[in-house]
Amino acid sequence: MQFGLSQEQTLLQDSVTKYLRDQVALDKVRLIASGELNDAEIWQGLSELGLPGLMIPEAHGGVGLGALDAVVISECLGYHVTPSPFISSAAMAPVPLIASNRDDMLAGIATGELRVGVAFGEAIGARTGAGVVAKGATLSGKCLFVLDGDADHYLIATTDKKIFLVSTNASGLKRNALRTIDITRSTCELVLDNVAADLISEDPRVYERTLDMGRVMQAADTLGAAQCMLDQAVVYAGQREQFNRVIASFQAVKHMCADMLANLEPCRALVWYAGHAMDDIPDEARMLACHAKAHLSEVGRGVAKTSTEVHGGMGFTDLVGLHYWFKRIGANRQLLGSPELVREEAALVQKLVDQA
């Protein structure tokens, strides 16, 4: 059996790659990372390609494609270290909103006019001094490391896996920007004081599917970022000379590049299959999402480290810019669950350990 991308998915990948190569150069990423620009222009361009509505049904103005198609896009965005709210607004948010028939929100997301952030951190594992409590139709508490600090609405998950929708204009809501290691994407803290909220879902399965969708997209994003770092290392090794020879001719450098490739290439099948399972093998989707995120977190970190070492001292400079991909991989490793946590969840799904 051969498992790969369809012709349509390959064409989608090529068109997005062309746009990102032409419109999201590293110089623009630097401006966004420094705060001189925001990602609105990039998101508008991606909206014209139809990416915000990728997973929204055609009846609501979307494209009506599936999770594997979104995985392909997320991999492209990671390769070009693209500043965008794709994972939160285009991949995660449609899951509970479609399940709850929120047609009013879906049309706005599909056009890119509405951005929906995701605050699931406290449901995954509440930190000291944080956590969200629902009292009737209001929320109080604090959410840390919320995806998309510039969103118009937020999906907030409580510790009992209920999902609420909150507008950024709601009375009692305070939004504080957070600066993480990944300065290409906005992250924030939400402080809620009796904030009016709409209950979107009480079904834990909807929460789990939303979370799994985000984890698969993060794995794909890491895959793309790691592939770009590997490609840059190979190009640099073929140009950099020492002792009148390109360093690519040194056996040690050859081994470093070969090890990166050998570790990274099998990950592509894992990530693609995890995306395929989200729609077509629901019984395995949660397990595969956990394993994909955990494994790419480890492999991505190894590729990022080795690629930087191939570049030598230049690898640490902003001139080369490797640190943008390095930090993207590091942020993906922790957001929506660390490798240790998601492996434990996978073990519970596979009944390898007992529920505490």
The other form holds:
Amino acid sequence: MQFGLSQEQTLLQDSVTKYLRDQVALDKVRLIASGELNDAEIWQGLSELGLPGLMIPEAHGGVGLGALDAVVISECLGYHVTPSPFISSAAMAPVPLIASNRDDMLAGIATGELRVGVAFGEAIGARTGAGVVAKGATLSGKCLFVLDGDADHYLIATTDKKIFLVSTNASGLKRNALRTIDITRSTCELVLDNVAADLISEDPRVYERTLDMGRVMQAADTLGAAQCMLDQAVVYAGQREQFNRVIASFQAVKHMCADMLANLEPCRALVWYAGHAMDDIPDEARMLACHAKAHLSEVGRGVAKTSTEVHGGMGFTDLVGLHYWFKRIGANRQLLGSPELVREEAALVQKLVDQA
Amino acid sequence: MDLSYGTEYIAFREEVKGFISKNKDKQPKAGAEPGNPELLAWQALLIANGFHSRTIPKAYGGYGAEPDIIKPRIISEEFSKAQINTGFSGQGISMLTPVLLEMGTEAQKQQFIKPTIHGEMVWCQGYSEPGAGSDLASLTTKAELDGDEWVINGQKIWTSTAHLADWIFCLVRTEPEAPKHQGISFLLFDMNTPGIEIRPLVDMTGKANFNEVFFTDVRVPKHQIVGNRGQGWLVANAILGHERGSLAPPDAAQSRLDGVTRLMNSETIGGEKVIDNPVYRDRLLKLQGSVLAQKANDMRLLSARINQDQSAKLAGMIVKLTGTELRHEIEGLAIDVMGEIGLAYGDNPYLRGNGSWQYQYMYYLGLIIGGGTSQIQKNIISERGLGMPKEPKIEAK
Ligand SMILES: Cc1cc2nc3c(=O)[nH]c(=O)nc-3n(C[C@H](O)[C@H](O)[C@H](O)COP(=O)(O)OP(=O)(O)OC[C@H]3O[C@@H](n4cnc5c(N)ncnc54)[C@H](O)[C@@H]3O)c2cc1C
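Alongside the form predicted on its own that was just displayed, please also present the structure of the form predicted in complex with the partner chain.
Time for the whole complex; same chain goes first.
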């Protein structure tokens, strides 16, 4: 029995971490956040490491690895608040495209040249102002807070859990950038007026697996981001002095840190297990994906707040940039289903309640 | 990630299942009093087959198996699945026996381990005192050597099961001049020794599970010490490690949570099943997320023990804190689910689950406090786990 990361996965983690530490330090993130740079250069660099095609079969130019490997990557990206469309283009998009044998798309996605964004809000639970309807092979309406404002194509799910593919250049499609608190990753609005769309899947299980994959990666992203916030809090508390002693020696501060650790450490095992279930335990995968997403949303929110408090006024400023992690965690919480909605799905999966 | 236990364990699991199906009718009836012959016979049967005291050497009354991390796990999985009585627990078995195996003399092992694991010798733990709780090392019950005997004077408090115990393992101050951690010794003695007075203390559950224990010139043979004089703190810490891990295992949390789910399906509010109320349902699912995380953490710890992987050290440090707090919350949810019916206690005819929800809700608050409070756990996690500095020391008055 071996529960945890394999040696290969640890090596993968080390090499991605090294790349991100050296090449995508916080000053680079700041440039992207300020709009002076887009994430293309970073995505290019991550493509050279094989990240976009991580879960695409080797026959289609990918690396052919599994969800647990992707969890490892996603955690690293969260830890470094790395701007990238990893969750949408590398983790989610390949699921339905592989299922429907869209070999034409896979090679491009695997190299990172083709970016596919994800618009699943309608199927998860459309919010005020959103709404897409399919009529034959066309889509009309509006998708909000679509993952990736710079994608070449978008996967759009409708309420009946069908997935359509549209090209960003399709006539009748208008894309408007939507600013959110998390400026490390982009979202947009798609306004569709009889836009030609490819029906990629009618199978609700494909939709669910795509969504689950995204949620597990989001949970891993939050895990990484929260771990980084905890690490920063411990380091900062060990340096900052008040009342002639380091604040780390104040019990109130120590207990804040102990609480963060006690809540976060079991999350690591949960997220690994959820990733493993996506690969190997189909019966448990859905429930675990929902719970990983919801539980990390809750724990992440707590860590984000507490770490900021440990930093005092410095935590509130832009100087140390702690807010990038705070906001990343906040965005992961709301996107692809807020925790209440996701727990309700977990209840449905377990048949604790009847499908309405 | 490989969650299978390996083919060599398949046969072992079958062996456990075979034992259960053949012997389950021999289980003692629920509620049998300590000392009941059925209980003792069941215990002996478990040990003879290696399902209790598995790795304790035969010479000391155990089964004498080679150490193996997975087999006990399989035993506990199968016993819990079939809801089979797992035999005696208690502080003598869970805490004293491991410490005797590690630090006891040969004569002590011979004398104490066999009757202890067979349930014939019940122990209590005499550590806490009125003036020494979290700061246990400041304890003042003293033992002075007079010829071949220790003479003990002082008082213990919160001593669980002292009223049922045959013997006590007890921390006493033997070197008053030494620094406080180095002046303590670990003694074993008979609770029938003259000079011991036990006064029961009723706890919030309404039961008297713990006691005050007074010692007046209690005379104990000199050799009934574990470790050397002044080493008692080391000995005690060796056992605290054994205690903390086992207080609130995630599998038990899972089975209580399953119980809450059943309760939500049988209880109604205004004619509607509680499970159909989205607010309560969300609270259930929230706790389920925590239970799943703790179960995964537990698998990680099991794997770390098997593979001697040091990277899970922090994951192990948090289990007493998170496990006891989670259990208290689960029991609390069950009470909320029942509303005013959740208040029923004692002989109330509307009692659900024999009153176990209210009882366990309080019991786990006791475990949040006992065995090192949650606050003390956080001190340990931050100082030993995260490497944060200790608070400046204040000199003893
Ligand atoms: C159900 C139960 C069973 C028990 N069984 C036994 C037994 O069999 N044998 C035995 O010897 N003892 C037993 N105990 C005693 C138990 O170990 C003590 O109650 C426990 O260690 C706390 O000590 P205290 O009660 O003196 O509380 P105190 O130490 O007075 O603590 C009171 C409060 O102060 C806080 N506090 C104290 N010091 C610190 C600090 N340094 N930092 C932050 N906060 C602090 C505590 O967390 C707590 O909130 C049992 C207790 C319970 C509740």
